[in-house]
Each structure stands twice: as C-alpha cells, then as structure tokens.
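Next up is one chain by itself, shown in structure tokens, the form predicted on its own.
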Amino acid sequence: MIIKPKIRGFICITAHPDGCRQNVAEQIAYVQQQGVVAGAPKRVLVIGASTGYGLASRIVAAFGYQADTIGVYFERPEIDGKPASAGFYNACAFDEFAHQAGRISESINGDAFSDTIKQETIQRIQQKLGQVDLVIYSLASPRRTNPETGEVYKSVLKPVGEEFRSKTVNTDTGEVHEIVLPPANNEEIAATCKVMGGEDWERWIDQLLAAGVLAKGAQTYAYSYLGPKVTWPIYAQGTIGKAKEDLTRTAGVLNKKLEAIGGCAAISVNKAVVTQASSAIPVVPLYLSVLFKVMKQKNLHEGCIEQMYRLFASQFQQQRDELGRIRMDDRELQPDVQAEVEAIWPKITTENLKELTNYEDYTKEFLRLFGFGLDGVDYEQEVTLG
C-alpha cells in the first residue's frame, strides 16, 4: 500500500515505516557528528522511549554515551493491514541501528504504568545488563490505570481557578481563533496529577531499588516544562503544571531514597518542541510557530535531539534553579527571545499567520514525527505491511 498522512485534529493516524526509520537515522547521525561523551553511564533504562524526548534520550545514550539500553514504551504494531504507530516504527529502527553498532538494545512494548511491565523490565535488566546506571522517565499519556486498585485516571488540559481565553491555531485549517477553556475541578486536577505527576516515577524507582538493579551511584531524571507567560494559564499554572509540581516534589523524595546507593534524582525542565504530546495542548502549536521563527533567527533553535545531546553531554550538570531543577529551557526563556515572541503574539491573525510565524516549519516538524516529509524517502513507493 502507499501510505499518506491522514490528520485528525492534533494527531496523524498514519505513520510511514521508511520515514520513521529515516528520522531515527538522522538523529543518530547528528549525535555521531557531535562525538562520544567520555566517562558516561554505560547501562541506561529509558521509560517512554519511542517518541520525542524519550526517543532522543535513548539515541544519545546509545550513540553519544555508547551505552547499552533498555527502552519501555506502549505502541501499536501493524494490525489488519494498517500501519503501526510512529513510535513502534521508531523503536524498531532504533533497535536495528543499535544492534548494528554492537550495542545491547532491549525493547519492551507494554503499559509502563503496570507492575507487570515493571517486573518484566527488571527481569530484562538482570538478564542483559545486570544493573543500570541511569534511568530516564519520559512518559506522556492521557490516562493511567492504578496497578493496585484498577482505577483509571484521565488527565485534562485545563486552567486552574478561572477560565482561560487566548488565541490558538486550528492545525487542520490554519485558522487563528480564540479558545475558551473552563477551569478544572478538584477531581480533574487530582486525576491529572495521578497520570502526569510523580507517583509512577516513584513506583518505578522503588521496584528497581528493591530488585537491586540500580547500580551504585545510579541517577534518575524526569522531564518537565514550564514555558513563558503566554502559556502559563494552560500549562505551568494549569492542571499540567500541578502535575509537574508533584513531579518536582517526587524528585526530592527519590533523592532521599537513593542516598543508600549514592544516587540522585532530578527534574530537567526542557524547552518547547514539537512532539505528539505538545501538539495536543491548546495554544502551544501557535506559540511554537512564533518561537521557531524567533529562535531560528537568533540561531538558538533546538529540536529534541539537539536538546538531549546538550543535556547528556553535560552529564546533567547544566544550570539549576532554586528548586534544583536543571534548566534546559534557558535559551527559550532568554529575555530577548521572549520579548520578540510577546511583540508578535497579539498581532497574529489567520491572514498573516505565515508571515509573522514559522507555522510552515511547525507543520513540517509535526509530519516528521510520523515519518512524512523526510528527504531520501520515496512516498509514492508501495509499502508492504506485516
């Protein structure tokens, strides 16, 4: 079959296997061009390893640290003649390239929130790596099932306290329009924290510690985002922000638990990039379109792989804030960058969207997530599935 992009709302429901493979190959090539990081961890577990920052982390670990890796993710394989999810193809491509480079690469496809997958991962670590030196927690999911009670929690993207009004862009039509979001209630806030907060991260570390598969001095990092004033009501001050506050609290708890093995835990606050998760957040695609324009003009732009290489190359020793969080969003939040974003923001309309922003680059990056629009891929060629 010939696979073309089919977009519904903020998601592309098709993915191209050759395009996804090329996307992974290009990220690997970038890391190899930067060089190997000396003295880095050699056994790495990435939880949420198939797309975005998680995939980039695994690529940098394998090809920048020359580490053996285990990746955990939850992706859809090819079923009934339909393409798999982009993350599934990404993970398959990563395994292929890592094995070619002589690296151990073990992938586990299943619900990372479940204790079953946690135990399977522990067994795989014991069998293949013995222990791990670094654990990256990079899960992004709309729902989580409590492994003890079976209760299902669903996250929401809402402000807290009062309704939120702002402009956004309809990614189907390119129309700029106002969006009004009602405030979340207490139950929605709590559920979002259950899904996107630190409870599952702590559960992972507890079980890894209990099984003795964390090496002496093992480190663990989870990823977060704060963003600028224009997105605060829906992000930093919204339900997601409440969950990220819980994630930060959890880092402090884990630091104490890891003292016994000389380890540590921290949050890395990363910059805004195009991912499947960020594309679902109202206002963010429009903000990214403006940010792209400003940061590219200033030669400051970073995608997932550039950001993760900078983080990993420093061995997580970047500048930290008063809460101990690593601030990889330093370039995004530079005063001159945000001043230009704030100057452009109120002027944007449907008619001048392409003139005032880099919306075309945003849409190209969005399609790349699903394996479309990459050089060297023949999208008119038949693809055999299964």
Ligand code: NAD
Second form
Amino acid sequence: MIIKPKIRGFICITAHPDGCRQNVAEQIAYVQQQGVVAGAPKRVLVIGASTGYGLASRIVAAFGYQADTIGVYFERPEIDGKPASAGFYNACAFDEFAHQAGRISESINGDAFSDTIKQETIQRIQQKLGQVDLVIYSLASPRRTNPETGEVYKSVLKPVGEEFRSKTVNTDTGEVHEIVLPPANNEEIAATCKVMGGEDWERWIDQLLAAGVLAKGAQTYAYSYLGPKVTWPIYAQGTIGKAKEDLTRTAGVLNKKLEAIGGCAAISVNKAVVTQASSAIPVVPLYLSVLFKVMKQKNLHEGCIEQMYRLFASQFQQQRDELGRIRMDDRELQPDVQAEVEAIWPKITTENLKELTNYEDYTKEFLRLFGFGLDGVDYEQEVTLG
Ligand code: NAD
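Coords for the form predicted together with the named molecule, given the form predicted on its own:
The next block holds the full complex; its first chain is the one shown before.
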C-alpha cells in the first residue's frame, strides 16, 4: 500500500516505516558526528524508549556511550493491513542499527505500568546484561492501570484552581483561536498524579533494586518540563505540573533508596520539543511555533536528539536548580528568548501565523514524528505490510 499521513486532531493515525527508519538513522548520524563519550555507563535501560525524549536517550546511550540497551515501550504493531504506530517502526529500526553496530539491543513492547512487564524486563536484564548502570524513565501516557488494584487512572491536561483562557492553534486548520479550559477537580488532579507522577518510577526502582539488577553506583533520571509564563496555567501550574511535582518529590525518595548501592536519582527538566505527547497539550503547539522562530534566529534551537546528547555528554552534570533538578531548559528560558516570545505572543492571529511564527516548521516536525517528509524516502513507493 501507499502510506499517506492521516491526521486526526493532534495525532497522525498512520506512520511510514521507511520514514521512521530514516528519522532514527538521522538521529544516530547526529550522535556519531558529535563523538563518543568516554567513561560513560555501558548498560542502559530506557523506559518509554520508542519516541521523543526516550528514543533520543536510547540512541545517545547506544551510539554516544556505546552502551548495550534495553528499551521498554507500548506500541501498536501492524494489524489487519494497517501500518504500525511510529514508535513501533522506530524501535525496530533502532534494534536493527544497534545490532549492526555490535550492541546488545533488547526491546520489550508492553505496558510499563504493569508488574508483568517490570518482571520481564528484570529477566531480560539478567539474561542479557547482568545489571544496568543507568535507568531513564521517559513515559508519557494518558492512562495507567494500578497493578495492585486494577484501577484505571486517566490523566487530564487542565489548569488548577481557576479556568484558563488562552490563544491556541487548531493544528488541523491552522486557525488561531481562544480556548477556555475549566479547572480540574480534585479527582482529576489526583488521577493525573497517579499516571504522570512518581509512583510508577518508584515501583520500577524498587523492583529493580530488589532483584539486584542495579549495578553499584547506578543512576536513574526522569524527565520533566516547566516552561515559560504563557504555558504555566496549563503546564507548570496545571494538573501535569502537579504530577511533575510528585515526580520531583520521588527523585528525593529514590536518591535515599539508592544510597545503599552508591547510586542516585534526579529529574532533568528538558526544553519544549515536538513529540506526540507535547502535541496533545493545548497552547503548546502555538508556543512551540513561536519558540522555534526565536531560538532558530538566535542559533539556539535544539530538538530531542540535540538535548539528549548535551545531557548525556555531560554525564548528567549540567547545572542544577535549588530543588536539585538538572536544567536542560536553560536556553529556552533565557530572558532574551522569553522576552521575544512574550512580544510576539499577543500579536499572533490566523492571518499572520506563518509570518510571526515558525508554524510551518512545527507542522513539518510533527509529520516527521510519524515518518513523513524525510529526505531520501520515496513516499510513492508501495509498502508491503507484514
Ligand atoms: P512521547 O509521547 O514521544 O513518548 C512517550 C513514550 O512512552 C513512548 O515510548 C511510548 O511508547 C511510551 N509509553 C507510553 N505509555 C506506555 C506504557 N503504558 N508502557 C510502556 N511505554 C509507554 O513523549 P515525550 O514528549 O518524549 O515525553 C517523555 C518524557 O519527557 C515525559 O516525562 C515528558 O513530560 C518529558 N518532557 C517532554 C517535553 C516535550 O516538550 N515533549 C519537554 C520536557 C519533558
């Protein structure tokens, strides 16, 4: 079949295998150009390894650290003649390239929130790596099933306390309009913390520690976002921000637990980038379109792979804030960058969207997430699905 993008709201329901492969190949090439990081961990577990920051982390681990990796993700394979999800194709391509480079690369496709997948991962570590030195926790999910009770929690993206009015862009039509988001109730805040907070990260580390598969000095990092004033009500001060506060608290708890093996835990606050998760957050796609314009003009632009290479190359020794969080969002939050974003923001309308922002680049990057628009891929070629 010939695979074309089919966009439904903030998601593309098709993905192109060759395009996804090319996307992974380009990220690997970027890392190879930067060079190998000496003295880095050699056995790495990435939870949420198929797209976005997790995929970039795994690529830097395998090709920048020359590490063997295990990746856990939840992706749809090809079913009933329909293409797989982009993350599925990314993970297959990653395995292929990593194997070619002589690395061990094991992939586990299933629900990371379940104890079954945690135990399967532990077994795989025991069989293939013995132990791991580094655990990256990079899940972004709309729901989580509690493995003890079977209860399903659904996360929401809402402000807390009062309603939030903002401009946003409809990514289907390119129309800039106002949205009004009602505040979350307490149940919704609690559910979002259950999904995107630290409970599952702690459960992972507890089980990995208990099984003895964390090497002496093992480190673990989870990713967070804070962002600028224009997104605070929906992000940092919203339901997802509450969950991230819980994640930060968990880093402290895990740091204590890991003392026993001389290890440590921390949060890395990363910059805003185009991923499947960030595309789903109201206001963020418009903010990203402005941010791209400003950061590209200032030669400060970074995507997932550039951010993760910078983080990993420093071996997680970038500057930290008063809460002990690594701040990879330093360039995004530079006062001169945010002053320009704030100057552009009130002026944006549907008519001047393309002129005042880099909305076109945003949409191109969005399509690239699903393997569309990559150089060197023949999109008119028939694709045989398995
Ligand atoms: P993403 O949507 O690209 O990736 C999410 C990953 O989680 C995928 O590999 C997916 O397969 C996996 N996943 C989801 N549910 C799962 C489940 N039940 N079991 C196993 N795997 C599952 O998201 P992203 O934007 O890369 O986000 C990763 C982390 O980075 C999140 O914590 C996010 O808050 C953080 N972050 C993102 C941004 C941004 O702008 N995108 C900025 C800063 C921090």
